[in-house]
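Just the one chain here, laid out as C-alpha cells, in the form predicted alone.
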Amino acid sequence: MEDMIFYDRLQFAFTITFHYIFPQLTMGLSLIIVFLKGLYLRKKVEKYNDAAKFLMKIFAINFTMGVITGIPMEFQFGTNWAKFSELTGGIIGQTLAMEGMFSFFLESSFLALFIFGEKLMGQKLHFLTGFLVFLGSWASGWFILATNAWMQHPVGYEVLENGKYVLENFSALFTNPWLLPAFLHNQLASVVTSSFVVASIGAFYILRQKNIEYGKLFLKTGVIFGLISSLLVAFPTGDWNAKNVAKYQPASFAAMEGIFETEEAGAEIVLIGQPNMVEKKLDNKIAVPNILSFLTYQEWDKQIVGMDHFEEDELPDNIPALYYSYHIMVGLGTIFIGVMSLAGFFLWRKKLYNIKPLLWTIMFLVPFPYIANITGWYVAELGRQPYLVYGLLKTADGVSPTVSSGNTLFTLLGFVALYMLLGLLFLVLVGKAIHQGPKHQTH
C-alpha cells in the first residue's frame, strides 16, 4: 500500500511539475502582451505592435504545450486518485469544469483571433482579443486556485451519509479566505517568470548586437515588470499567504520554518539550517531572534507553536523537502528583488544597456523563476500532507485501490520519456522564434 501511494504521488508530482513550466509563463506573458499592444494603440509606434505579436508567438507555443501536458493530469483523477474523485468530485468537479468551459475556451478562441485576425478586425478589436486572452489565462488560474484553496482550507461543504462531500454554499468556494492571497501570489509569481524571460530576450539581442531596438524594449519592459512583481510577491502577497498557513495549517507552518520546539518568548526566523530528523533540531543554524513572531503577528514575543505541539501523524510527512522548498523559494525571491532593483537603478540612470555583466546575469537567471514557482507549489502541496483535503481526507484514503504500483511506475517512465521529447521540441520552437526575432527589424 505504501509503495502504491508513493508511486501515485510521484507520478502526479512529476506530471504537474512539468506541466506548470508552461502556464506560469503564459499567465504573466499575457499581461505584458496587453501592455505592449496598449502602448501601440496610444503611441502608434510599430515596434510595440511587433513586440506584442512576437511575444504572442511564444505564448502560443507555451499554451499548446500546457494543454498537451495538462490532459494527463485530468486523467489521473480517474485512474490513480479515483477514490478522491468519488468523494470530492461534487465540489472540485465544479471549479475544474468551469475552468475548462469558460477560461480555456475563452483563452484558446481569442488566441487564434489575435494571431490571425489583426487585418480583419482592426487595431482596437485586436487589442480586445489580446485582453480577452489575458482575462482567460488569469480566470483559468482563479478556478484552479479555487480548487486548490478548498483542498487547503475546505469551506461551504457538507458530508453525505455515503461519505461524499458536496457543496452546501457555492459562493463559499470563491470567498474562501485562502483563495485571494494564493491567487494574487501565484499570478504575480508568474509575472516574475515572464518578466525574466522577456528581459533575457532583450539582453540576448543587445549582447548579440541583433534587433537592438527590440532588445532595449524587451529589457526595459522586463525589468520594470520584474521589479514591481518581485516586490509584490514578497509583500504583501507572500506575507499574506504565510499568515494564512500559520492560522489554518500551524503544523505546516512550523515545519516549513524549521520550528521543532515551541518557543514561548518569541520565535526566531531561520536564515540557514539543515533539519536533523533524528535529533529533532536544525543543524548549523543561523537565525535572527524574535523576527518570525513579529512578521507573523506583529508582536516580538508572540508564541509560535513548534512541531512538538502536534501528533506525529498530523505533521507533514516529508519535513526536509518542505523546509528546503520554502527556503529555496524565499531565497530566490530575495535574489530576484536584488537583481531587478539593480537593473532598475541602472535603467533609470540610462546605463543598463551597456553593463554586460548585468545583462549576462539577467539572461542566465531565466531558469530560476521557474524553480522558485515550482518550489512554491511544493510548499503548498507538501505542507498539506498527510491530507488531500486538509483535516478531512487523508492521502492514503484517496488513492485507487485497483491500480497497482507496477502499473503506475510503468506509466511514469513513459511520461518521463515523452516529456523529455516535448521539452526538447519546446526549446527548439522557442529558440527558433527568438532567433527569427520580431517581424519588422530596425537597423
The other form holds:
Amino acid sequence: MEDMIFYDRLQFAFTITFHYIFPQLTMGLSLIIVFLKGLYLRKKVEKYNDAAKFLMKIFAINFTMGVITGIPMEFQFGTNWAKFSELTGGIIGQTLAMEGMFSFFLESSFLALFIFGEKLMGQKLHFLTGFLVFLGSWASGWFILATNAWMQHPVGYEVLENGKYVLENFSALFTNPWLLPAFLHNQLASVVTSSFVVASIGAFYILRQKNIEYGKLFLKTGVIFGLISSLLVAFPTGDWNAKNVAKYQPASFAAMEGIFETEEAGAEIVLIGQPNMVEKKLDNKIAVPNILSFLTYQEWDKQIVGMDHFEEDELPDNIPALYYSYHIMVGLGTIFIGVMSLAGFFLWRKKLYNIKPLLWTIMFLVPFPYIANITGWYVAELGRQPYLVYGLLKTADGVSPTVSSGNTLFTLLGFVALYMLLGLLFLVLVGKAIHQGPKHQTH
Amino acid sequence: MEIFWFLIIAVVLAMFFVLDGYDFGTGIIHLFFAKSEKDKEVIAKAAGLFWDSNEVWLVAAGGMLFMAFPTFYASVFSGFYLSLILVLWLIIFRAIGLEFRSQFNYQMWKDIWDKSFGVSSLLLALFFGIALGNVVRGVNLGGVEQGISTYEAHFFFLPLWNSSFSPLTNHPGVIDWFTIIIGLISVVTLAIHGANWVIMKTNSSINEKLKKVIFKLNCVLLALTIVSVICWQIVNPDALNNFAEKWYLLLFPLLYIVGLTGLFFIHKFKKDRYGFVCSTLLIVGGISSSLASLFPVLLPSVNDINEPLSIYNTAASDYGLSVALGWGIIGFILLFVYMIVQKRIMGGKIDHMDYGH
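Here we have the form predicted alone; I need the corresponding form predicted in complex with its partner chain.
In what comes next, the whole complex appears, and the chain from above leads the way.
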C-alpha cells in the first residue's frame, strides 16, 4: 500500500508546489496594485498609474500560469484521490465549487477589463476593476484555506454507515477555528513574497541606473509593505497558528519542533539540530530552555508532550522533512524581518537608495520568500500525515483504487517535463517584462 | 434536488462547450485556413482574449460536479485517468501557444506556438467528442471479469483502447470506432463554431472563404450525424427509449436539427451573428440530446452485474445540495452581472483592441 501511494503523493506535491509559485505572488501583488492605482487617483501623478499598470503585466503572466497549473490540481482530486473525493466530496466539494463560483469568475472577468479596458471606461472604474481582481484572488485563498482547514481540523460533518462524510452544518466550515488564523497567515505571507518581488525590481532598476524614478517607487513601496507584512506574518498570525497546531495536532507539533522526549519542567526551543531517527534525538542541537513552553502557553514550566507520547502510526510519516520545513520557514521569516527593518530604517533616514550592499541583498533575497511560503505549506501538509482528514481518514485509504502506480509514474514524468518548459517560458517572459520596464504611455 | 443540480451542471457544461468551444474551433480554423500573418494574428487574438475566462466554466463545472455528485466525480476521473491527464496536457499546450506567440517577433517562434495552439485545439475537440461517446456507450463498471467484480461496483478503469477497437466488447477502451465517430462530429461542429466566431469577431480577409468552408463542413456534419445515429442504435439499442416515453425531450434533437439546417443558409445571413447562433444550437442540441437520452443515468454499465451510475446513486446529501443551491443562486446572479458588464465594455470586433503585452 505504501508503495502504491508514493507516486500519487509525489505527483500532488510536485504539481501543487509548482502551482503555488504563482498564486502567492498574484494575491499579494493585487493588493499592491490596488494601492498604487488608488494613490494615482488621489494624487494624479502619472508615475503611480504607470507603476500599477507595469505590475499588472507581471500579474497577468503569473495569473495565466496560475490558471494553467491550477486546473490539474482540481482534476487530481478525482484522478488520483478518487476514494477521498468520493467519501468527502459532499463537504470539500462545497468550498471548492464556491471557489469557482465566487472567485474565478470574478477574477477572470475583471482581469480582462483591467488590462484592456482603461481607455474604454475611465479611471475610477479602472480602479474598481483592479479592486475586484484583488477581491477575487483573496476569495480564492479563503475558499482553498477553508477546504484545507476542514482537512486539518474537520468540523460540521456526520459519518454515514457506508463511511461517507456528509455535511451537517454549512456555516461550521467557515467558523472553523483553524480557518481564520491560517487564512491571515497565508495571505500575509503572500504579501511578503510580492513585497520582495516589487522591492527587488526596484533595487534592480536603481543599481542598473535605469528607470530610476520607478525603481525608487518600487523599492519604497516594497519595503513598506514588506516590513509590515513580515512582522504580521510572525506575530500574531504565525504564533496563533502554532498554538492551533499544539492544541489540535499535538503529534505534529512535537515533530515540527523536534521534541523527541516529553520534558516535564517546560520545553526548550530548538534553533538548530538534525533529527536522528534511529536514536530518536537531535544531533548538534542548539536550544534555549523553557522558551517553547512560554511561547505556546505563556507559562515557563508548562509541560509539552514529545513524540515519545504517541504511537508510531499517529506520528507524521516524514519527521525530518516536517522539522526542516518548519525551521526553514521560521528562520527565513526572521531574516525577512531583519532585512526589512534595516531597509525601513534607512528609508526613514532617506539613505536607502545609496546603500548598495543592502540593495544587492534585497535583490538577491527574492527567491527566499517563495521558499518560506512553500515550506510553510509543507509544514501544514506533512504535519497532517498520516491522515488526509486529520484523525478520520488515512492518506493510504484515499487513493484511487483503479489507477496503477505505473500509470501515475507516467503522468508524473509528463508533468515534470511540461512544467520544466513552462517554468523556462515563465522566466523568459517575466525577465522580458522587467527588462522593458514601465513605459510612460500618453493618453 | 438531484435533478436540479443535474440541470445546473448540464447548463454550465453546455456553456463551457459553447464558449470554450469557439476558441477550440478557432484553433482548428487557424491551423488549416489562416495563411497570411495578419490573419493568423487576428484569429489567434479572437481566441486569446477570451480563453481564460471561458476555461473558468470548465473549472466551475468540475467543482459543481465534485460537490453535487462526488461518487460520479471520483469514479469517472479515476476511470478515465490517462485520457483526462492527456486532456490536461493539451489544455496547457494550447494556453501556452496562445499566450506566448505574440511575445517575440520572430517568425519561427510564432510558427511554433501557432502549431501548438492549432494542433492541441484539434486534439482537444476530438477528445471531448470521444469523451461524450464514452459516456453514451458506457463502461465496464466494477471491472467485471467472468461475472465477478474486481473493484467496488462504482469504480472502473478504461485503457486508452483495446486491440479490437470495438465498442461492443465487454472491456471497451476509451477509443473505439464509435467514439471516434462522435469525436469527428465534435471536431467538425467546433470548427464550424470557431469559423462563425472568427467571422463575427474579426474583419479578417478570409471571412468570405470561411463561409464556404462552413457550408462544406456542414455537409460533412450531416453525413456524420446520420451515421452516428445508426451506430448509436447498434451500440446501445435502448438509446431512444427516453425520447419515445417523454416526447418533450425531442426538443433537444430539434435544436440540433434547426442549427444544422440553418447553417446551410450561411451565405444568405445578413448578420454575422446568425451563423454563430446556429452553431451554438448545434452544440447545445448535441450535448443535451445525449444527456437526455441517458437521463437519469449518468454513465451506463456494459455488464449486467453492476448498476449504472445515475444522479440518484452518486449524489451528495440533500442538506448539502440545498445549501449549495442557496449560494449557487447568488453566484449565478453575480456571474450574469459580470457578463453584462464585460459585454458592454468589450463587445464588437476585436481587430484594434490592444492586448496590453
